[in-house]
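First comes one chain, alone, set out as structure tokens in the form predicted on its own.
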Amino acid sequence: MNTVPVAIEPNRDEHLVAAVESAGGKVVGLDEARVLVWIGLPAEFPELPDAVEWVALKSAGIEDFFTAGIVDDRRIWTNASGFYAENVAEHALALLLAGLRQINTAVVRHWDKERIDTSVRSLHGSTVAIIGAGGIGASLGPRLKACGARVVAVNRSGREVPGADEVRRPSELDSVWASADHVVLAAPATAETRHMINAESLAALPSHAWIVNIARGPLVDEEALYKALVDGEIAGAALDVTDPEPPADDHPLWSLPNVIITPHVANPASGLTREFAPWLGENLRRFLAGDELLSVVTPERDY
């Protein structure tokens, strides 16, 4: 049986040893090697040999590495854009439920039944528009779907999202806005997408709305956001992920009692080689058949 010879740097998780032994690989060093897996930082990434073909990074979120220009046009690159979407899609759902249904509120308050009960709204019956459908979108439409909820799904491509009753394109965001209900984001951090949420957006918003953030950081204009949270304008915000991370200690944000802040923990790095393991295998396999591999990256994109 043919062996494609792989280095997992910068040290060799077990679960990735062994899923590359598994699809038909042989781990060796960068120096040998024809591709690399790379689950370390952008600062540590190693000079590559011409050898390598392939270079599999861990992360969906691949900013950083085009910032610090090291993804290139010699060899192919693919990132883990929808490896982790069933985790990321349930927690976006714990945190929208959680906001709506007031669990934030009855954790700090306790039995505070008026304050509580008066500010409970279902999740049934609300559209929820998904911002960048791609995989965490395909995920969460059914889940949302199950819960009683319409779900317009955003996205560049137009193609059709599993659960979506509707798709928009990026350029229809105006009239997302004020017909959303809640909003979850999923898209990649882009100029284009950078503070998306931002004055305007929110202004356009229902004032029962959430938003959940489970995407990047740069997404959203906090400044923006906590004038929002405080006048009323929207009900609440549920964040996993922030600008910068992880916020200051004395950061506004954290004294609303209508803002749910998560530690980036929707895909937990504590079991992220695991999730990616089986992925790397299967693409393995593709690189082995000449077949074409997942989640490749196009470099003029920069996700």
Second form
2 protein chains.
Amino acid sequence: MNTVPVAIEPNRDEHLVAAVESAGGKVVGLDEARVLVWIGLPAEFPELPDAVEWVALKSAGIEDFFTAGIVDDRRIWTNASGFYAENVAEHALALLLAGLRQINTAVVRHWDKERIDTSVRSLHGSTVAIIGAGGIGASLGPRLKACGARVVAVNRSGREVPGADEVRRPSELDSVWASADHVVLAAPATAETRHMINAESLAALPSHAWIVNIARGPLVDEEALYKALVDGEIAGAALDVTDPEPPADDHPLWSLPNVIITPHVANPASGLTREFAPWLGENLRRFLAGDELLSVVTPERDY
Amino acid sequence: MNTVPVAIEPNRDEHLVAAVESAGGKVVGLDEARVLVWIGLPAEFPELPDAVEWVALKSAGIEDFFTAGIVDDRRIWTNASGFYAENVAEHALALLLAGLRQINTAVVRHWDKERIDTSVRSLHGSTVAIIGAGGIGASLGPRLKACGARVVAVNRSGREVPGADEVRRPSELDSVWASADHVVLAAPATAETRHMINAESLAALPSHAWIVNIARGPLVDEEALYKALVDGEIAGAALDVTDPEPPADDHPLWSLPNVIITPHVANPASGLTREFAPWLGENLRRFLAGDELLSVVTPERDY
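Since we've got the form predicted on its own here, give me the form predicted in complex with a further copy of the same chain too.
Then the entire complex follows, led off by the chain already shown.
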């Protein structure tokens, strides 16, 4: 039988061992491996033997591996872009609904019906822009659609997005801000997306807008966001990511009643390898069959 | 042109006046009316002239009008059952997701990643039971389905429910509790549904279960709920309704970290007549045409 030696480092996680073995792989040390599954940090990344043809990383965003100069062009690299999309899309929807339905306010202000009754807004009937509509957008679109929202997706390819009523290009962002009720950020962190939520885009959004960020902290200029929230330029922000993480204990965003911050748990580490395992198995089957792998990293695109 | 005299009491709400007029009605005083649209409380309900053939109530649950002996069998009564279904279903989803994704915890425990990361659960892949699958259930089913949940609906009719993988009868509730991950209560308050969430049903649910109540407070035995939450028999409860409302300031449920209480805002009063207006217009058109009205009250069923 055709098999392939796979190293799982820095520790042999049980879910991944099972996935590798059931896909026809054999778990070995790095010095014997043709494949490395790396579930550690960039700082601990090992010297790669030439025999390693494919490195599988467990994260969707791997900018830290680029920054550290780890990703080379001598083998295939895969990230986990799209593998956790369902989970992250679900968290985005949870954050958006929590803000619109004022659950954050209700938790701290007991039965303050007068205040909450007048602040609750509905997702149904509203327009939601998903910025960066890859795997997460494709999972979020149908969820928002089922909730009665109109969905505008923004991506570079112009490809159709499930659930989206409309797909726009990044060059059209100005008109997207103006026509959206709410925004979900689902784009990778690149030079192009850095601070895409800034004083200008915040001013273009309606005053009832909620911004949800389940992507990467640097997409948002937090100083501009704080100002917009205090000035009532937008209604609220629900953030699973910040820049840096965690925010400082005395960060002004903590003090605002119209901010929800969850500690980067859209794809909780506690269940990560369990969610990653079936995708790793599928990619290993493809590797053995000589088929194209899922989620291959393209260094030119910088993510 | 055929027209009908309609009283809108105790105040002539602008959204309802517009709806009545555009549907071919004429707004008049109660002494001239064939139709009464009542948007006040039961306590203020007026003596009805014999000429009133139809009373339109603005609430979905009208048990207080029954208790006060207001609903008679000398004319047609309609409630607003199903008219606010989208809004209420949305709130139910918001409460369920907020609990599962630990947004309540994140709001009060800043970046407590260790605690939150291990407590976050996913809606996708779970089984949700909707108890009392009328209009709200029909709106909630497709939302849950789009979120990747399996949906079990429980109703008396056995009628299919949109989005539901399975429809069960109230007599089968024991097996429903045992197979559900989470429960949404969407049943009317009747003698039959009173305290349907009690020590027994709570014991039958799995320890990771969240219970959402967007129906009526008396469906839940709050003493049993408190005990189950403290003992870890279920994971949490998200309540938009309580018994009585509001709960006392020192009610023990306020003290629990795994309880979310919103102040009966699934269908916020601030936007109620705006949401009610198009349905009232539709019913008035039906009344004029001699067609069957939507949401006619059946006193024998006690709701």
